[in-house]
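The chain below stands alone, shown as structure tokens; this is the form predicted on its own.
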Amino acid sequence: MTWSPFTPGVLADPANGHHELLQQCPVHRCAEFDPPFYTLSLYADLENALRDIETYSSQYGQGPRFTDPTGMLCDPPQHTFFRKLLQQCFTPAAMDALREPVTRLAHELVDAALTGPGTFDLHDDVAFPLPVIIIADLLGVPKEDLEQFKHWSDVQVAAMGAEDPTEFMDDQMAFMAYMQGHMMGRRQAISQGEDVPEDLLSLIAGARSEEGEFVPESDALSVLNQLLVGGNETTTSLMTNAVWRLLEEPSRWQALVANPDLAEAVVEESLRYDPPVLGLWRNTTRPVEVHGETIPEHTKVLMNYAAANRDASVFERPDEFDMHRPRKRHMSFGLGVHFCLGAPMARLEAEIMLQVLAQRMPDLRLLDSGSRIAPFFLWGRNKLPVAWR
């Protein structure tokens, strides 16, 4: 078996390895990473594993390395406590309330791009600032700290997949110190009975256990970190991937221009075809046999969402980008109790961005395919040069 997530061909386009995994090696062991990990790729295998949290646990994180259980990156009941706490911020009513500020911001970003020379970078000028400004506002981060905030977000992701994560230690410590001061200031205001904004930061800072005590600092900071990364990094990639595929075949873009209501279908097909998170890991609590292979206890297992989304037993013509594809459940937000909490917000932001771009820049075209983001388990463009006239 020649597949590896680290080969140049797979890094350049993860789809290059999907057929090999799905047809020849549905259970793959990767010894090139420390610790070594297994990969599951068939849709049915992921469906079974993601629902079986007793065997495939999140207790030691969903990254490729074992981490201490904190916040939502653990199993119930701790995960359930935080998910229930935050769920109220991602309800349909909450998304309806977010629609107007997201739409306004999308227009402001496009306004700025239209003042330029006729070309701009979709990542830098639209796809990056839109979700980071929205999540930063929900977390009470001052606008003047946005660039630093985004840098820290990138650092958290880069460290997860880096060969030597210690090179990011200083930035990670600076981020944790910043968020600790930020959160503790809000917690102090809450404990003193002061009026505080009704945002995610207040919700997390003010969270109390059943005994009435504030939740541990480490858990609260972990949740803030998870919201920071999940609230912008992956949504940025969803936006760049969707526009990239639409402009790659101009007739797709013109179809959206003619019918902006296609934005929802475009987002779903982009999520299936180019998932921003190629996969996340679980941790085996016992030896488990899959397709004749035994995965040992206490082993990291990559749930390969991207490959499962190309499983021909579930999706017809899986290697075609079809914005008219009948809706079927893709794996890009996970499944089961750890289904991505922020999925409604990511969908909302991407749909609005596509509609605004189609309305304001009907002649948008691709200059080149840009370049991909660095972490091997994520998929998006960190540059996407386009022209609007």
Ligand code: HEM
The other form holds:
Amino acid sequence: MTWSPFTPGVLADPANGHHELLQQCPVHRCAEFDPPFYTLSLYADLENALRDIETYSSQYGQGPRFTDPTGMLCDPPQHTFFRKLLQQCFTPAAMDALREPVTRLAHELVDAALTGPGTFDLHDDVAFPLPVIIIADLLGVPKEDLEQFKHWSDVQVAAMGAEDPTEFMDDQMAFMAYMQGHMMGRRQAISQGEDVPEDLLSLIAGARSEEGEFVPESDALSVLNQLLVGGNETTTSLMTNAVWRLLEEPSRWQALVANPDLAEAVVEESLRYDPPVLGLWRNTTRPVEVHGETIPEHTKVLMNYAAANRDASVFERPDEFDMHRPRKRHMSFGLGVHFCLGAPMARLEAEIMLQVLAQRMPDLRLLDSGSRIAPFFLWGRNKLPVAWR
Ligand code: HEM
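Having looked at the form predicted on its own, could you now put up the form predicted in complex with this ligand?
All chains and molecules follow, beginning with the one already shown.
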């Protein structure tokens, strides 16, 4: 078995490893990482594991390293408490209310790109600013702090997959100090009975336990952080990946231009084919036997969403990007109690962005495939040069 998430071929395109995992090694042990981790890849195995939270726990985080349980990065009942709290911000009505500001922002970003020389970077100029501006607004971050905010969001993600996470320590501390000041300022205003904006920040800063106490600061900060990390780079990657695949085969782009209603199907196929989060980890609470292999207790197990999305027993012709594919549940937002809370927001932003681009730049074409973002368990472009003239 030669697969490893760190080989140049798999890093360059994770799909290079899926066949091997699905057909020859549905339970893989990766000894190259500290701590070593197992990988599950078959769709049915992920379905079982993600639903069996007693065996595959999130109590030590969903990254490759063991972390303390904070905020939502844990099991019920604490997880349920924060999830219920946040759910009210992701209801269909809340998403409807976002439609207008997202559409306006998408047009503004495209207006700016249209004033340029005829070429621009789809990542830098459209796909990156759109989600970060929207989430920063919901978290009450002032506009002048946006660039800094985005930098910190990138650092959080880079640190998760880095060989030496300590190199990001200074930035992480600075970010925590910023968010702490920001959150505590709002909490103080709430305790003093001042009028505060009805946003995600007020919801989290003002959250109280059943005993009426504010929830611990560390949990509130962890939730804020997860929204930031979960909501930014992932949605940016969804947009760059989708445009990349459409422009790679210009007839796909032309199909969208002719029928912008296809945007919804494009977003779903892009999520299946190029998941922005290739996989996340669980932690075994007991030894588990899967396909004759025993995964020991207290071991990290990577849920390989990307490989499961190419499982031929679920998706016909899995390696074909087919925007007319009948809709079937892919794994790119996870499954079960931790299913992505922000999925409707990510879908809305990506669909609107694709429709606005198709309408305003019908001759859009790819200049270059750009380059991949660094963290090995994420998948997106950090550059995507395009031309509209
Ligand atoms: C294309 C964009 C996105 C992708 C691919 C994505 C993917 C995921 C995945 C795979 C999970 C974990 C599921 C699991 O552990 O089984 C997750 C959880 C989560 N996501 Fe997203 N996400 C995206 C956008 C967003 C956005 C826009 C937000 C919020 C603004 C968000 C907030 C969250 C939160 C809070 C969780 C934790 C849910 C829980 O533990 O109950 N995500 N996301």
